[in-house]
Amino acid sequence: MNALDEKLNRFTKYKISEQTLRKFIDYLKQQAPVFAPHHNGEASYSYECVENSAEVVLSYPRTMQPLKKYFLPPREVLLNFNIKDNTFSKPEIIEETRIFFAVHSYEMASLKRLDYSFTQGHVESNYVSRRKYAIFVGISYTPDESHFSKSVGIDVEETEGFDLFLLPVGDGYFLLEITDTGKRLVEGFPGLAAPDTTEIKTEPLQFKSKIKYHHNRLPAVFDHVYKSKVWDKYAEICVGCGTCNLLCSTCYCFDIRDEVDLDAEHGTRTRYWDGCMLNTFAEVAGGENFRGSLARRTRHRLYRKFKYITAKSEMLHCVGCGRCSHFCPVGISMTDIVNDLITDYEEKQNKEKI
């Protein structure tokens, strides 16, 4: 028996029918709001409140936006003024217990890396207040061409942050007890029968996509390779759409706007998604622009993965659930890009030794 079996074979355990969990969602939903990922057109997913069970999907590759917008909204009013009055109100954030199903565990680890930035030197009250009482039910999935978390350390089957986590087994689940809130709802089930005592036993599973580095290394070989050819390479490529960014469930730039209503008295200070492959993201009075550039604009983003939080934070910051890669309209991947550096680097330390 490997590690990861030990370790999931300590936590309680039962055994549950497809049926029996849309059941337990059902449950849930008397318990708190749950959100769960659902269709979204054809081909794609997203995190929407549950009405039906019967429209959860739980083998998914991954939704298209992260679950991040539900503690870091795209568009937030932050406070409400009145030029008139020269006053303000700020909107209240009501504190409330929430349940998020059938969570793959690079978005769980996403939320653990926003945590940390949003909680060192001013917190962020908003973010904090809206993650407070969150409930995290987890599921494994199947990787595809563009998942490669494996590759920054976080396994499909990871269970820390999750209060109840599925294992996919036969034509059911495997339905473990991470922490007491888990268990709680648990108990409060009564559609379960005894805890099951079938040792698990997990397969290996293939990522497609890979770095080739272990991700311990990765933050050396960025040591090395600010003034890489690479960036060029890949900016020739980018059109700056930016989409990588606002898809990212690490990202969290904003841009801030007071907008003033038509009857010039009334407005809003608003905080919106922004992102740093955007070409107006670093353009300052003047029009002057410092990271005007394309291959200036990808280094950023790829360094704050991958080298200027993770020094302070000690996490990677990017989790390798492949949105960026899957939804780039040019086909532009994480993982060539940080394999190219890789072997960049390699050049540059084989010339120094000889």
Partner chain sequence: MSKPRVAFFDFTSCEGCQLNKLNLENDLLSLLELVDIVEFREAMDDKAENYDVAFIEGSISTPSCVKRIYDIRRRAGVLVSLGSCAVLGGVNAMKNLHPADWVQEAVYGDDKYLFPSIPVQPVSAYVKVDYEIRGCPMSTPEFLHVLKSIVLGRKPEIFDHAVCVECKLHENECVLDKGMFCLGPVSRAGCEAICPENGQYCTGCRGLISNANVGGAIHMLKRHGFSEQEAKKKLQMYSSLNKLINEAECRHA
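I have the form predicted alone already, so could you send the form predicted together with the partner chain?
The following holds one chain only.
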């Protein structure tokens, strides 16, 4: 038995049919609001609050916005203010239990990164309040042409952070109890038979997208490619739309703007997702732009994923969800850039040896 299977087999588990699983969602809905993947248009998926358990999509490549939208909303009112009498109030954030259902492992891993970003240095109450009572039910998935989470060290069946985890078997699922919270939820649900004792045997999943090096070696690569030509190569076709930033599950940069109501008295201070690929991101008074070129912006983006925060947090800040690659309108793939950088690095190393 491989190490992964060994780990999975330690959890108590239940065999559950898809039909029962949807009943389980209904049961969860009675406990707390449930959020799960849904169809969004013809070819897209998004997390939505579950109204009808039949509409939950269990098998999907990835949602468009990552789960971060529930903890760092795309637009969030930070303050309501009154200009005339200089007063303000902070909108109340209800600290409630929310259940996130059918979440992939890289997504869970990304929350761990966000947790770091919002709690190191100053601990942000907005984020923490939303995050505090969240419960997660994971599910495994079949990698598509953009996923590469294995290359950054995250297995499809990685259960860390989840309270429950779903593994497809035959025409149903294994429901794994990961934490006590998960156990309590399962115990309250009357639709399950006794724990199942058959052994889990996972099939190694094939990722079509891969990084050439083991992830442990990536920080070393990034020590040497700051001046690489690879940046220019991608800058030529990158159009600076910022899609890769906005949809990245670990990107969290934001902008803050004041907007006033038509009475010219009340207003809101709101934050919005922002991204370092956008031209204006590092522009200051007088029009000076500290990262005007797309090459420098692309480099900054990748260094933020693979080096800068990594050095401090000891976690790669790319989780291999493949959103940046899949949604890039010009088809720039994260693994292509990294692999090109590795090639460049190897060439440099070889030259140095000679």
